[in-house]
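Take a look at this one chain, the form predicted on its own, written out in structure tokens.
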Amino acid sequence: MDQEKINAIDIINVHCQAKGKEILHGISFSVKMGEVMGLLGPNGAGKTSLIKLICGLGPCSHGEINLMGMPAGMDRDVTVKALVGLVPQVNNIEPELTVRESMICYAELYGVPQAKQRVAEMLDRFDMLSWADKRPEQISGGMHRRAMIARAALPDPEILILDEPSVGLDPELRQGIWQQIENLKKMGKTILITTHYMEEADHLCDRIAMIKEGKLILVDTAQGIKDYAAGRHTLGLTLEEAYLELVTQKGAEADGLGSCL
């Protein structure tokens, strides 16, 4: 198989049910290798459910998900599991450990060779050395988020999934997270981001998938979404205005956008 033609993530007609209720309704889109893909949608749209399926933390009721051409169900093998690193919304560096100690434990758990050296390299790469020997209670929320992203990157996964990476951070700290994500992209990582900050999606994402009520609205670049949503508007829209225009439309599924997927 031609490596250049393999997508990092293929989501194919995915349905998901929980407690007898359908949460995802036939979601299909792909994430290219080395791409930063945004996943946008209102609370309850199904973003977290889709992330869980990609990470093998729940079953599809129908459809399939492939990671780099390999099936990614709950029974995925070790090779496929190693492809993905997840950074959840909740800060979870162990309170009794320093940042460095937590990262070393994580590296050893995932069998990273020369764990201490690898951690030192990551701390340096992401400008974390000055506070690496502090515990979570001694660092800011932005530092905590940066540490979690760096920790997830330690085993060198091909794909990183960042769930609200800068939630609750002030603009200055958010810029630091953005720089870290841009550095990971330069390292060749494929990145899937959920966010409610439209400026963040506009700045970071090569393309954006928008979902509402478990259904895919469209997949396009930020500019393509702005242009599509503008419709009869005489003035161009910001991404936030375009997002609101699309998610507040009744039955706002976009038809005829297969070429964008």
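Residue numbers count along the first chain shown, from 1. None of the values given here were measured: they were computed from a predicted structure. Rigid core here is just the name for the largest C-alpha set that superposes within 1.5 Å across the two forms. Compared with the form predicted together with the partner chain:
Relative to the superposed core, Ala152 shifts its CA atom by less than 2 Å between these two forms. Annotation for Leu97: C-alpha shift of 2 angstroms or more between these two forms, rigid core superposed.
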Second form
Amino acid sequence: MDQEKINAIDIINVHCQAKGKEILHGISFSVKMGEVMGLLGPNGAGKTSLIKLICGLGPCSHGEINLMGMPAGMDRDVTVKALVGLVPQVNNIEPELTVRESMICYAELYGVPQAKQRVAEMLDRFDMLSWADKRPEQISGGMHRRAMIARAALPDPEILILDEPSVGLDPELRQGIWQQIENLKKMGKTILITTHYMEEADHLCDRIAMIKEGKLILVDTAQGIKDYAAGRHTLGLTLEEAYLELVTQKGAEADGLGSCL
Amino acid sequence: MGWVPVYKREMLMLIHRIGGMGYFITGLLFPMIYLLAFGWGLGSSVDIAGGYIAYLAKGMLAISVMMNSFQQTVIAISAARFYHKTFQTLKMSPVSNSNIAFGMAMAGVTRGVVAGIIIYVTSLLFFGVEVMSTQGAVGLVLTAMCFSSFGIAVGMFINGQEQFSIVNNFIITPMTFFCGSFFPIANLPDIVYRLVQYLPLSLTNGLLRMYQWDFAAVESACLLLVITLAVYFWSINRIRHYNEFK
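Alongside the form predicted on its own that was just displayed, please also present the structure of the form predicted together with the partner chain.
What follows is the whole complex; the chain from before opens it.
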């Protein structure tokens, strides 16, 4: 297979059920290598569920997911597991461990050579050295999110999945997180990011997939989405206005947008 | 050796937790109270070769290894799944399901054996228990592996504290009292004896009181090994089917 044509993530007609209820309805899209893809949608749209499927934390009831051309079902091969780093919505650094210890454990799980040295490098790169020996309860939310991103990037995975990485952070800290994501993008990492901050999606993402009630309604660039929504109603929309137009206010119409994918 | 990072991570967390009294209280106080209460209260009126306190001390050793291996593993896994959300880190890492299970199980074995050593040394110093046989040591290590694997399977299966209580009340507590820790299982009614003689704790209690590798000892050790392997493979299966949508 031509290496250049392999997508980092292929999501093919994915359906998912939770507790007897269908929560994803035939989602299909791809994320190219080195691309930053935004995943937008209202609360309960299915963004985190889709991320869990990509990470192998649950089964698709139908459809398939491929990572770098390799099947990525729930019982995936360890080589496929090594491709993905996740920053989940919930801060999940082990409460008993310091940030440094947690990162060393993580590095060892991923078989990173010279784990301690690599962790020290990452702590330095993410400007975390001054509080690396504190436990999660002793650091702020912003530090926690930064540590989570550093930890996910530690084993140098090809694909990074960031589930609301800047939620609850003040604008200054959010800018810091953006800077780190941009640095990861410059390193050629493929990034899938969910967010409720439209300016964040506008600023960081090459393309955006919008989902609502478990259905994919649009995949385009931020400008393409603005233009599409503007063409339907008014001119000069921001991404937030376009998002509200497509996802919230005209939900019923949005259901019919599949043809513009 | 993919299980080693899993084991090291669990041990590091245990070392941090061990400073808190919770670990010692739940793991050691309970068997100590039983040992003192039953030993002092009933010791003089129970006729068992070698003395009742020495008999009971071995039973408490088996119970404390079982309890610590099982309960500490269930608590570690269920807390990682439900409260700290750290289990997904383990599941997503490039470590195979069997290595995750083995690393967690070995951490459970360590928890159980450490608790067992403390009980054993206390019994040796204060209650005159004889030096442990190799049969007994093999039995304790296998039972620690068996119950830590069981702890993994239960920790992966349950959906909350209530289900943990059900397992504790209907499986662990009956085994505690009916598997030869407090009295020989030969004293049980025949039908109950037939049921409990092949349970892992009964086999361990039997091995703790054997001093030769005769047929009975080999048979008990082999049975315990088979049960342990079955439970271990069950625990791997539960990790394989880890599903955050349930």
